[in-house]
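A single chain comes next, written as structure tokens; it is the form predicted alone.
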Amino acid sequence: MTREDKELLAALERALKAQHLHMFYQPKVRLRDGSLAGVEALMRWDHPELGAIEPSRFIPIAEEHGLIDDLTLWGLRTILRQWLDWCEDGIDTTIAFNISALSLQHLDFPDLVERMCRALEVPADRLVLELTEGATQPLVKLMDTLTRFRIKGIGLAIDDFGTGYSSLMQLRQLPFTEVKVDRAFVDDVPRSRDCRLIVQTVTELAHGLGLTATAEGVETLDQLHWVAELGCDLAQGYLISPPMEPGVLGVWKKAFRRAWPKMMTEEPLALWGDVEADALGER
């Protein structure tokens, strides 16, 4: 372990104890009508000296040195309490949270998550656990754990689908409820026939298996129109909204629904600025 990693690990432990980590939330919308379908919770860490540190930097360190379970439990408590706050404001939606494959190695993890939901009176079906496609190889060995989540009503999404090495057989075997089409394909959908074919094929595969298909990384109206045309159910990305603080979700929701008809009928343009301005104006 390098000196830099040791210092980062120690700082992460202090940040976790001092509640210096926080969550941002990125909405997912239904492509049939622009309504809010759910949010993805994204962990953020602002180091007092180093500034913002990406999860891709600190999560592997937490996994390697035994801190990932503490981070996971903090994240789950945070998002479940946030769901209660939103529910009081009349927003009833699902919250997706990325889970390390290491956490799934604990046989009692599904029971622990269910107890957390029950203690806070959050319906289990409002929670979705996301796992990256690259993790599906070891996850096949954890079929019983994943199945127990599904029995409890908790959703399972496979993230970044299409760029990893999982086989179609594994996708069929694992009890997912949602497939998230990798942004690498969504990005080139307006320009590449091959990418359009891949997105359409993954979407049809998902539907054939009874799963929801979500297009990730939607940043332009061209991309939005194409993924809707290709049959995707949900869209997520900076065109819909950047990750936001939880208190903004209500005003964003109202402003976005007003902007939706224009987004689906007009020529490509940067609409988020208009939505953001509307939301801020209502705060």
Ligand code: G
The other form holds:
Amino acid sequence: MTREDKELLAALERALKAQHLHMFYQPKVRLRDGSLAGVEALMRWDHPELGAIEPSRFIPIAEEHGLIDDLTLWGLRTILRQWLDWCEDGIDTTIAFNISALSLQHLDFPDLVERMCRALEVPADRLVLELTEGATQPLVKLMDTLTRFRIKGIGLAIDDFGTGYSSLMQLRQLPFTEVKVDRAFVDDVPRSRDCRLIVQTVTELAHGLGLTATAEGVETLDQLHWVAELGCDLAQGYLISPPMEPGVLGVWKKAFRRAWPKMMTEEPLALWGDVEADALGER
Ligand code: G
Ligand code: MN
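Now the other one: the form predicted in complex with the named molecule, given that the block above is the form predicted alone.
Full complex below, order starting with the chain above.
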């Protein structure tokens, strides 16, 4: 362990206690009508000296040094309380939480989550767990835990699908409810016929298996129009909203409802991009 990592780990332990960790929330909207389908909770760490530290930096350290379960529990408590706050403001939505496969190794973990939901009176089906397959932690090994979550009504999304270690076999074997199409494909959809074919095929596969297809990383109108055209159910990304503080979700929701019809009609699909790309010998 490098000295830098050691210091970061100690600081993370302090941050957990001192409440320097926060959750931000990024909406997922239905492409059918632009309505709010749910939010994804994303951790933020504002280090007093180092500034904002990305989860991709501190989660692996927490995983490696025994702090991940504390982080997971902190995250779950935070989002369940947040659900109650929103509910009081008239927003009843689902909250997706990125969970480390390490936290899923305890077979009693689904029961613990259920107890947390019960204690706060949050319906378990308002919770979605987002999972990513790692090199060292194949999700198939977590079959029992994941099944227990599903039985309790908790949703399961496979994150960043189509890149990294994700495989078609998991889709068939594990009780997922949602597939999140990796932003790498969404990014290239307006320019690449291959990417469109991949997004469309993954979406059809998801539907065939009874799952929701979500396009992540939607940043432009072109991408939004395309993923709708290709059959995706939900979209998420900076175009719709960057991750935001929980207090502004209500305002965003109203503003977005007004903006939606215009977003969908603003510009036609950029079919011309195709023609140009073909002319240039690209796809
Ligand atoms: O692995 P996962 O898909 O959970 O990653 C979430 C991360 O993606 C967050 O850090 C979030 O800020 C980032 N993100 C959210 N929307 C977009 C987007 O439209 N474009 C890009 N590049 N990143 C995004
Ligand atoms: Mn995610």
